[in-house]
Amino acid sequence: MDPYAKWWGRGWDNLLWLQIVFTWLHVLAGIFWFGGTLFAAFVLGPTVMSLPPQMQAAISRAAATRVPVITETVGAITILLGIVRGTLLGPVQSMGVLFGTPYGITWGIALVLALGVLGWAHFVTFPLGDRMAAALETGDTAVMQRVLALGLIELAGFFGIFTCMILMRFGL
């Protein structure tokens, strides 16, 4: 037998290759989504707050048009890939598994949290971005602190999702 057969596909199930590709893409998108939020909360936001109000407003206005589109797209891709990875290519293939196993319950919690984080960003955080630029132009710099505080709720959801991912790795 060819010693490399298992690496070149003759010994591997094609489903395994799909699982690897979907998992890789899911993790990459999740890193981008979560990492972008961490960067915004702990680097970009505080940096922008240290600038003069006119610069804060200009940066906020530019970010308010681009960030939501990118973030919501990456978030939706992450969720969609997670659904495919957990159901079609994973163990959650019945309601019995979803509600009757530790893995299924954790997967369901992660899905609800992810949808909640995406919804929170869409309906709460991003609409404030538009108003934030206008408020900063009038000199209201406290608005940036309010937006960053609301972003912490998003981060709490991400930490919950991240915890679920770790638990699922161990079958919990």
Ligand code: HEM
Second form
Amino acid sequence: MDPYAKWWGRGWDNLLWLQIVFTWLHVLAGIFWFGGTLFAAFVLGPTVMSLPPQMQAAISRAAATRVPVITETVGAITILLGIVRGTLLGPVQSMGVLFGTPYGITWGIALVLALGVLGWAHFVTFPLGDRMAAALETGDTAVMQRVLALGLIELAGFFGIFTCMILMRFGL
Ligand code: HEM
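Alternate state requested, the form predicted together with this ligand (shown: the form predicted alone):
The complete assembly is shown below, putting the previous chain first.
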């Protein structure tokens, strides 16, 4: 099914441009959010863990405010743009489409997963990260591993969301 079939050839040129702009912004915010988490889990985290505990603690302290604020802001922007892109600028304009079409269900799953990832980061991963510097200073180097392990749950959510994005691209 082409979810946009009803729009083509009916003077929706402006809508097309808005869709392009919103998709552009949405994908940029999304790759920042998802890519930042991948980078933290597989590059930054292991690199910092290879340093002496005092250095790990200093880096953790320096990152404690900036990382959550930027990550959550970018995540919220991604979700808001995804909502607009799917509803006002997309086909999910009724409960029937949301629950009764493959596209609507996929969009709904992406939304729930993304809110879950944002909530998990806000209430679980980042608060533990806040306490990480203090724990590292007392020699508890395993704390970094715990944060990275909790981050893997976020990554599972991101892979689910990413799959939804590809499915929607094909109208599913
Ligand atoms: C980590 C989070 C996300 C990433 C990395 C991401 C990435 C992307 C990408 C790359 C596309 C373009 C797909 C293509 O045209 O081939 C896209 C499209 C889209 N995204 Fe997301 N997205 C994310 C979260 C969300 C969420 C939470 C929603 C819903 C609330 C959403 C709704 C949409 C919609 C409706 C489209 C247009 C699909 C279409 O009809 O072709 N996205 N996203």
